[in-house]
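Here's a solo chain for you in structure tokens, the form predicted alone.
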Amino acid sequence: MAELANIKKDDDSMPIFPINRGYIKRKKFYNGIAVFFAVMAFIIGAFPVFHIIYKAVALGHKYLNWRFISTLPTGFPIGAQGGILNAIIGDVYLIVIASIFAIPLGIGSGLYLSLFGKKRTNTFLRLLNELMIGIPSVVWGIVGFYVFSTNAGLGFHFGFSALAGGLTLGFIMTPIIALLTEQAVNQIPAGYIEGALAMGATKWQATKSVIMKAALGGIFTGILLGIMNIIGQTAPLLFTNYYNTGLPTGITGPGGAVGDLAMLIFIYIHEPSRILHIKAEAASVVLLFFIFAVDLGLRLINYLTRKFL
């Protein structure tokens, strides 16, 4: 019995699987190499972006003040004096109009594809959605011109206006929101839906009360990516809105055109004026902060919605 106890004691002290220290060292070495190349890839990819931001700040820093963002452009050439208030307000117009159109349509499309559609219909709609994501923005601009802006032929005849530009940008946003919404819903555990249905809820009640709340993070990600995608678009607005150096008096017709930061930068950088070139650099920094503010705002709304709903 003593010998058996000693054997058992010796067996307990030995590891079940022997440690291969050479294998662990090789793994650590390979992991270190992978981390090194990942860091180098990040530096190589990020350096041009940070260098551009640095140059923009270095060149346009003297215009980065409250007067620059709170006054309208004046002087000759237009914009040599004053600020970029028209472009900031115009971007708000375009984002709001595009979001009003795209968010309900995109979320509804994503929910339909994930929960309600039939297989053949879903296959066709997914293909159409992917094709819409891949359409170049200049093509959307041409479509928007003939559907919303031009006064000739069929269409809504909104003229060069915020409504025409915003709706065109909404078409760019919609497939992105639909894709992210569908993916978010597909990641919800099936037990959530089955539990709601087992409690007697209809499919629509389960969608509204359970699925939407569970997928809220993914839906807000889709909205955020959609808005980030349309901020900075110039080609669609060239055909549907163009540019307004003043404030809009409406959203359609002759007074409905708005300014926007991307178009302002595009116009200023092509003018033969050193002052406007410097203001274009300052406006690009403002555009970055504008995107950052929109990002933070949407994330805050997402946080508050998930916390209190």
Contents of the next structure:
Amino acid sequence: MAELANIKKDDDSMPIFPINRGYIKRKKFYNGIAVFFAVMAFIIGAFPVFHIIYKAVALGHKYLNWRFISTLPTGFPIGAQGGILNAIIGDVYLIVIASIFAIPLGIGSGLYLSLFGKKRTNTFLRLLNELMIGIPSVVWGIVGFYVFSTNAGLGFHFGFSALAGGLTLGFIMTPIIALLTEQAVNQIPAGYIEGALAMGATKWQATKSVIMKAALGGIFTGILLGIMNIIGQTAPLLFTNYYNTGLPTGITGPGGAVGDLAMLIFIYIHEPSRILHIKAEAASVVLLFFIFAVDLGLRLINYLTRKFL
Amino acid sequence: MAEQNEIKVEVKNLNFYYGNYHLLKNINLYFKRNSVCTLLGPSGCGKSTFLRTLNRMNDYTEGAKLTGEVLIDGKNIYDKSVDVVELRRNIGMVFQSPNPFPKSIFDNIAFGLKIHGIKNREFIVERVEKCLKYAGLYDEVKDKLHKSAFSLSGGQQQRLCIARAIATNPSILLMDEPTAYLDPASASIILDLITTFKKYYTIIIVSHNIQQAGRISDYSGFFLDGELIEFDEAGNFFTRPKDKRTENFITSRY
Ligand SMILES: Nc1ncnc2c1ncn2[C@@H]1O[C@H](COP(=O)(O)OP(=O)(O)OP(=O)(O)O)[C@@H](O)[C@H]1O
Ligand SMILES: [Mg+2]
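Having seen the form predicted alone, I'd like the form predicted together with its partner chain now, please.
All chains and molecules follow, beginning with the one already shown.
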């Protein structure tokens, strides 16, 4: 109030402008149009998803039972009887192996890019990372074959196995986690990092106790996206794991291969058998639920770590 | 000039650049042990930047360059042999805007102790409590020590940051407008604290508030466009400034 009183009289003449009712009305109309298009876009995007789920459930509903997910495939052609337990167990193997490889590597790379590296090299590494995200998965499959699976020449000679397949899927996951980690760290207010450094924390101490915590949400999104991305992959597995109708006896060499839901669907659809086609539909519903469960599980872990860390 | 052993921090021919922008120009001054020195100057004149050269917080700033010397206890902190982490453990810093960590109130203060390798739970609890009392925050937060620091108001957050800065027993305290976010009553608490604190610390404060500065300072410096225009004992500085520009500033003509 005191300041207002100090303003000189001739400064006091704040010109009053007329309210343009037509303008406001027009803007409200545009707002309505924007909302309409947003809703339309959602419906257009969501419709196919619901349609597919509907079709899959309609076709495969008779197999959507506990027996289907708890027994191994049998009969002739294999799968004509029994369930898809091999693929569910196999997916767990693949995700765990890929995650053990990709989560530390991806988070580490992301932290390096955002906190530790030199500016010039980082620009190059970042480009490389984005390029890796863009590489088609079938190419990763071939890379994985030469690095992990083939029994000739250089490489690890893991054979067609869960380890070879999982690590190859890890290749796909890593750059996604790295990108999301870097972005999450870059969004942390500079004050957190400066505050920690000013207290005499080393960069690693600051990272461990302040930065990681603040970036956790973004890092989890990266892990989630990474896992979602690999669950549906078949191409990388074609050359590194292929498919096992039974349970694995190890994770490398003969007997090391595992089943996989996406591969199961891919294979069943190519069989000239009505039963297998229907089972493929049922399996895709299971795959959807599987993804849903992984998503929920990760979100729960995210929530709990935020709350109790 | 003060006697050598009375001087805690001495700045010699300090120049600072952001890229090609020559911000701090040939700064020379000293800070006496267990004294309070306020740095004044209009917005953008380089006060914060100067403060940050004293604990090397500009090390990570892209394009920052520095020449000259900052001697703490007679040792140049820009010397190759100086360990920055070690250096900063000895210097507490309170930033211009409150920046508590995304942790609980308790953990914000315990953080400094933990990174110094202190694990004794009892010691930490006692220390946290003491620091909060020092910063005049204890009564307000004693029932919610394990709530997030973000649940505090801006002024409370700033006091938490002060508590955090003193938790590790630094010998120097750098404060960048510590009362900017505080209401007059809390500001007053902090100012009283600062006067008490000088028993333990050498305190260097950036301030915009000339009255507050006058109240707590032993020494004062006036910055203008990256130059140190005047530096003197507070008595002289506020009542008989030598430079016309200082006089204009402290009589609020900038
Ligand atoms: N990282 C940076 N890169 C380039 N220029 C910067 C950077 N940080 C600050 N500056 C510039 O340096 C000048 C001094 O900034 P500084 O923050 O030291 O001012 P200040 O005296 O603390 O001002 P205030 O009282 O508003 O806090 C400003 O002109 C600012 O634009
Ligand atoms: Mg400032």
